[in-house]
Amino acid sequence: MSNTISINKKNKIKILDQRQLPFKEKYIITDNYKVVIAAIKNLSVRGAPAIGVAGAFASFLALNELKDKQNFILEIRRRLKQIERSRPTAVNLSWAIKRFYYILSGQNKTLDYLKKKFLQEALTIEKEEKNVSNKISKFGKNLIKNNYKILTHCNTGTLATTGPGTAFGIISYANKIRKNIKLFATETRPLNQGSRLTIWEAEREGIDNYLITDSMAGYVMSNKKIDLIIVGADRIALNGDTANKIGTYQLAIMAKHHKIPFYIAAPISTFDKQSSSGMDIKIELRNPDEVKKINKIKVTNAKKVFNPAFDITPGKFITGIITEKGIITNPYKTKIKELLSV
C-alpha cells in the first residue's frame, strides 16, 4: 500500500504525485501550504477522503509558517478559506477545514498552542480516515460472493483515501476471502483515473482485472453478466443523491435496466448536511485541455468543450450506501439523518 500523504519530523508534507502514475512514483515534499493547494487543484492528490487529509495538513502548514503577531488569527482564517476553495465538490475538504475553524473559536489563541492543536488535528483526521476506510471495506465485503464480476468507476483505493479504500477497499478485502473475483474498471475519462490508478492498484493487490472504456459499460453489463457495481462518492445529499466522478450517473441507469445492484461506498464525512438534494451540490467544471489532450498530446481541434468533473446520481437508482457504520438502503432521508445524529 502506497503512502499517499504523510508528514515527517521536520513538518514537511509528502504527497504521492498521482499525475505521474502508473509509470513513475514521484513525491511532492513541501512545507508550503500553497504547494498543497496546488496539488489538490491539479489532482496530484485526489479522492474525497484523501483531499480532506491533504487539506488538514495544508491547514497546519498555513499556520506553522506564521509569526506571532497581532493579526495572525485573521491571516490563518484567510488561508483556511483558500484551502477550502481549492476543490468545490468534495465535501470532505470543507468538513476537515471546519474542524480547524472550531479550534480557532476556542479560548486559547496563542500561536504556539494553536500550532500544536492544528498538528494534532491533522494527524487525527489522517488516522480517522484510515480507520473509516477499513470499516467500510469490512462492511461491504460480504456483498461479494465467489465468482462475482464487479464493475467500478474512477479510483477509490488507497490513493483516494489514505486507507485501503472505499469501493476498491471492499473489492480488495473480498478478494482475500472469495474465489475467482473479477474486477472490471472503466478508464474514466477525462483524466483516466481508472486506467491509470485503479488498474495500478488492482495489479499490486493481485486482483484479476479488466480495463474497459467508459462507453463499453452497458455492453459489459449485458455480455459479461456483471453481478455488482460499487463506486465511491464526493458528496452525498440528505436524500441520497450522490455526486461522484462524471460517468457514474449513466452507470446507475444502466445498472437499473440490467437489474444489477448499484452501491455507493463512502464515509459519513461525505454526507452534506447543507444539501437537501443533488440540486444543492455544486459541480466543478475543469480545464477543457483535460478533454482535448491525452498525456499533453492534443487529440482534437474542438473549439468548445464541456468538462464537468462530477455528475449527480439520484438516490432512487442507488441500491445501498456503504458507510463505516453499516449499509443503508432506501428510504435514505430518514436513515441519513439518523447516521448524522449519532
Ligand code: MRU
Second form
Amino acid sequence: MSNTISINKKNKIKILDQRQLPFKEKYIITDNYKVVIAAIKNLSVRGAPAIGVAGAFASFLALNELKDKQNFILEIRRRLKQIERSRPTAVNLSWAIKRFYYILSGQNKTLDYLKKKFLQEALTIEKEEKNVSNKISKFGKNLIKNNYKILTHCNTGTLATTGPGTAFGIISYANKIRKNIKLFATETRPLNQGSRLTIWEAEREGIDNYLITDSMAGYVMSNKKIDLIIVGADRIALNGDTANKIGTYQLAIMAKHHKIPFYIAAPISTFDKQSSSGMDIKIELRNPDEVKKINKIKVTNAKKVFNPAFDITPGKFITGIITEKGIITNPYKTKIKELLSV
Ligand code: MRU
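Next up, the form predicted in complex with the ligand in place of the form predicted on its own?
Complete assembly follows, chain above in first position.
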C-alpha cells in the first residue's frame, strides 16, 4: 500500500501527488490548509474517501495556524466552508467536515483544546477509512470466483481511499486467494485515472491486468470476456442512484444488456442523506482543457467542450452495493434507510 496522505511529527501533511503518477513519486508537504485545498481541486489527491481524509487534515491545519485565542471561531468556520467547497460531488468531503463543525459546537471552546481535538478527529477519520475499506474488501471478495475476468473504471485503490480500496480493494483481496483472475481497467478519459493509477496499483499488487480504452468496454463485454464489473462511488442517493466517474452509467447499461453483474463498492460515508435521488446530486464540471489536451498537449481545435467529471447510474442498473456493513441489492430504498439508521 502506498502512503496516500499522512501527517508527520511537525504537524505537516504529506500528500502523494497523484498527478505525477505513474512515472514520478513526488510528495506535497505542507502545513498550510490552502495548499491542501489546492491539492484537492487539482486532483493531486482524489477519490471520494481520500478527499474526505484530506479535508479532515486540512481542517486541522486551518485551525492549527490560528493564534488569536479569543476570536477564532468565526474564522475557523469560514475556513471549514472553504475546504468543504473544494470539490462538490464526493460527499465524503462534507461528511468529514461536518464532524469538525460538531466539535466546534461543543462546550469547551478553548483554542488549545480544539487544536488537540481536531488533530485527533483527523487521525480517527483516516483510521476509519482504512478499516472500512478492509471490511469492504472482505465482503466483496465472495463475489469473485477462480478465473474471473473483472472490469473496473477509474481508480478506487489505496490512492483513492488511503486503505486497500473499495472496488480495487476487493479485486486485490480476491487476487490473493483466488486463481487466475484477470483485471480489465478502462483508461478513464479525460484524466486517465485508470491507465495512470489503477494499472500502477495493479502492477504493484501483482494482478494480471489489461488496459482498455473507454470505448472498448462494449466489445470486451460482448465477447464474454467479463464475468463481473465493480466500480466505486462518489455519492449514493437514498434510492441507490449513484454518482461515479464519468463513463460509469454507460458501463452499467451495457452490463445489463450482457447480463453481467454490476456492483458498486463504497463506504457508508459515501451515502448522502440529503439526496433522495440522483437528481439531487451536484455534478462537478471541470476545466475544458482536461479534454482538449493530453499530457498538456493540445489535441483538438474544439471551441466548446462539455466536461462533467461524474455521471449518475440509476439504482435499477446496479446489481448490488458493497459496504463495510455487507452487501445490499436492488431495490434499495428501505435497505439504505436501515443501513444509515444503525
Ligand atoms: O475525480 P476523481 O478522480 O476524484 O473521481 C474518483 C472516482 O470517481 C472514482 O471512480 C471512485 O469510484 C470514487 S472514489 C473510490
